[in-house]
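Given as structure tokens, the chain that follows is alone and in the form predicted on its own.
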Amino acid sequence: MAFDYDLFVIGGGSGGVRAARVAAAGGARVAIAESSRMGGTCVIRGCVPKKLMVFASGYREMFDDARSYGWDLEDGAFDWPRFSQHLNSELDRLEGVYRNLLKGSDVEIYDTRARLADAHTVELADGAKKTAKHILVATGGRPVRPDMANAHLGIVSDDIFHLPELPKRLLIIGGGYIACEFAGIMNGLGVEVTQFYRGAQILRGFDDEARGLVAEMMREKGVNLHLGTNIVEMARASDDHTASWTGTQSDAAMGAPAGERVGEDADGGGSGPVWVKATNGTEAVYDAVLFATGRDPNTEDMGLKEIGVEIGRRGEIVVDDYSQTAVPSIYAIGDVTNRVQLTPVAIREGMAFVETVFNGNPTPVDHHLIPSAVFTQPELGTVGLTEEEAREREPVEIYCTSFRPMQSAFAGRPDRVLMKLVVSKENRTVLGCHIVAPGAGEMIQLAGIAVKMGATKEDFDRTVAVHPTMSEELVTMKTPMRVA
């Protein structure tokens, strides 16, 4: 059978674009379809704009520090429209880069939604059908709202980047990395931030000691974090709500009668003040409520089940070690598979797919010992096992130190950092490394190399410290803090 293409990629995010380009570079006839903007979640509404917002939010504290270091500075005001315009220009530029890379690789682009008609056929939104020997689904995921009345009044992470102005008072629901990152960002930009998380501690799944310090520092910097707390009821704020709210929460940041309107999302939410009742009995009015309560894979109405592709309980595409689905001609990579939701992982999966399918070299994706960073303030960098995971597996030694770093201590700030190594007692291998500090993301990338190589505690000890730095503590801790 003659096909229109050797490969048809559905989804123009980082993983899909990389797979399309690499396959085309090897001589394959490739097409890609994207219903939104080329670049996907990471480039357009995730990692990149979020990190730029992290940078922007850090300047207020830097200005305060500068005065402690002898600089004569006056307080200024953050100009959200100015920043937002520059941000959108940068995202436009990056999308253009992605498109040019695809065109330069002779990948045919369809700016439309696509779904599967059969094992070798993709149907575009206009009804046109394209056939391909192989189909790669890389449609990513999307933020979801909780199943509750009036949830449409809240916004999700995608909407943050499109607000015409910043809310004065923001409630964030959730305790994962997205919720905590935006809590720090918005707090740094001058927004009064309250955060509800129903669990006992934020950042579930990360090292307990590390996430505990992140929570402590978030509160220290002004985030009004409430653990064991969730939203019970919400409604569009009215004069009655404002009048009846008595401010039973002692901290004024819990909320107050709202001010200006914020942006309106696709579901009509976020267009005015929102009244919220919490499980702790308090009531408050916020300018905006951000739901950061999870993400679901984009598999709805794609014809997947109809042609035999197995879908998991969270809507993810089930694949084997080589990213192949139950239908041999169809593969899936990235967040839509709900394996490891990280952009570099999606790119690796895309590369492994091309190596397997087009280069005749079956290559499974290595999901072991992946370093990652949470861009809270301070940042959390992690690789390998948490202390809790390691203790369940084998006897371990914990090398850990927490201290006030030189830069912030001189400025009079109470900030503390954490450097932690989880070490196997049996063979001395460093099983995990956890860092809470400014620049932890940069540090964990380098520490991740050592951990991935199987470095021992003695390998760390033999490394001469770079002084004076925070990270030198990783190679100077000689005595375990505890043995478990």
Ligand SMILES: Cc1cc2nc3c(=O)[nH]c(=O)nc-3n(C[C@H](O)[C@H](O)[C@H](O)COP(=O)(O)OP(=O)(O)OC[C@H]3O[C@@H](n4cnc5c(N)ncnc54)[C@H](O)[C@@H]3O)c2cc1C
The other form holds:
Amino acid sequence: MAFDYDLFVIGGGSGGVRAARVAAAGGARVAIAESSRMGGTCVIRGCVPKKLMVFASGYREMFDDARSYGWDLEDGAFDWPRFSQHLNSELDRLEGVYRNLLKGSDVEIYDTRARLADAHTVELADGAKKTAKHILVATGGRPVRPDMANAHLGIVSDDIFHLPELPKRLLIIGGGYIACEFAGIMNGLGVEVTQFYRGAQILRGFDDEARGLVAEMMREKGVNLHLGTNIVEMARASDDHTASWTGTQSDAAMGAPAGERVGEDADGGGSGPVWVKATNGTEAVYDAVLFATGRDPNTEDMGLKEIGVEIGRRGEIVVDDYSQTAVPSIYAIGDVTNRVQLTPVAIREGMAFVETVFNGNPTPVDHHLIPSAVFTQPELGTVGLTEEEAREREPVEIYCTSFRPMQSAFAGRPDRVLMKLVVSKENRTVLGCHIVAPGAGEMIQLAGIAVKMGATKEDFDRTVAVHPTMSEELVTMKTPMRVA
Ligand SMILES: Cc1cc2nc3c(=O)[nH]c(=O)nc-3n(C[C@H](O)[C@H](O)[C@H](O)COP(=O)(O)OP(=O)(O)OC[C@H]3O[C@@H](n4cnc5c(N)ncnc54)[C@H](O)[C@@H]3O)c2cc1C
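And the form predicted together with the named molecule, for comparison with the form predicted on its own?
Every component of the complex follows; first up is the chain already shown.
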């Protein structure tokens, strides 16, 4: 049977664009459909705009510190519309780069939604049908609001980048990395941030000691973090209410009056103050409520189940080690498979797919020892097992130090950093490395190479320190802090 294409990719995000480009560069006839903007979550509403906001938010502290370093500076204000305009033109530029890369590789672009009609046919939004020998689903995920009345009054991470103005008071619901990163960003930009997380500690899944220090530092820097707390009710606040109410969650906790609230309405999130009641009984009004409560895979109304693609419990596409679905001609990569939701992983999965399907070299995706970073202030960089995971598996030695780094200590700030190695007692392999420090994302990329290579504690020790740096502690810790 003659197909229109060798490969049809649905979704122009990190994974889809890379797979399309690499397959086309190898001579395959490739098409890609994207329903929103080329570049996907990472470029348009994830990693890239978020990191630029992290940079923007860091200047306030830098200006403060600069005075301690002898600089005369005048107090200035952050201009959100100016930053936002610059941010959007940068995203336009990047989207253009992605488009040009695809065009340059002769990938045919369809700017439309697509779904599956059968094992070899994609149906576009206008009803047109395109056939392909292989179909790659790379539709990513989307933020979800909790299932509660008036949840539409809250915003999600996609909306943050389009706020016409910064809220004065922001409530963030969630304790994952996206919630914590936005708490740090908004706090740095001068927003009064309250964060509710229903669990006992933020950043579930990361090393306990590291998450503890991040939480402590977030509070130290001004984030009003409430653990074991969730939202129970929300409603649009009335004008009367907002005029009389000037309190925050913490004021409410101290017994300030909550004022009146009006009934539910139908306007969208972010368009006015919101009254919120928490599980601890407190009530407060916020200018915006951000739900960072998880992401669902984009598998709805895709025609997947109908043609036999297996869908998992969380709505994800179930794939094997080679990203192949239950329908042999259909593969899936990236967030839609809910394996490891990170851009470099989606890209790796895309490359492995092309290697397997178009280069005759079956390549499973290696999900072992993936370094990653949380861009809080300070950052958290991590690779390998947490102390808690390692202790479950085998006897370990924990090498750990926490100290005030030179740069901020000189400026009189109480910031602390953490350098931690989890070492196998039996064979001395470094099983995990966890860093909480400014620039930890950069540090863990390099430490990740050593850990991935199977370096032992003695390999770290044989490496001469780079002095004076924070990360030199990783090669100078002589005595284990704990043996477990
Ligand atoms: C706020 C935020 C911050 C993040 N920060 C980081 C970070 O610092 N580091 C990191 O590694 N990762 C980060 N991520 C995660 C990262 O963005 C994702 O893991 C990555 O983008 C996944 O790539 P993907 O190709 O699977 O999907 P996506 O990039 O989501 O792309 C999927 C694309 O498919 C399109 N699409 C969906 N359905 C259809 C359809 N039916 N037809 C046509 N097109 C469709 C979508 O519009 C989208 O463009 C962040 C995510 C968020 C939300």
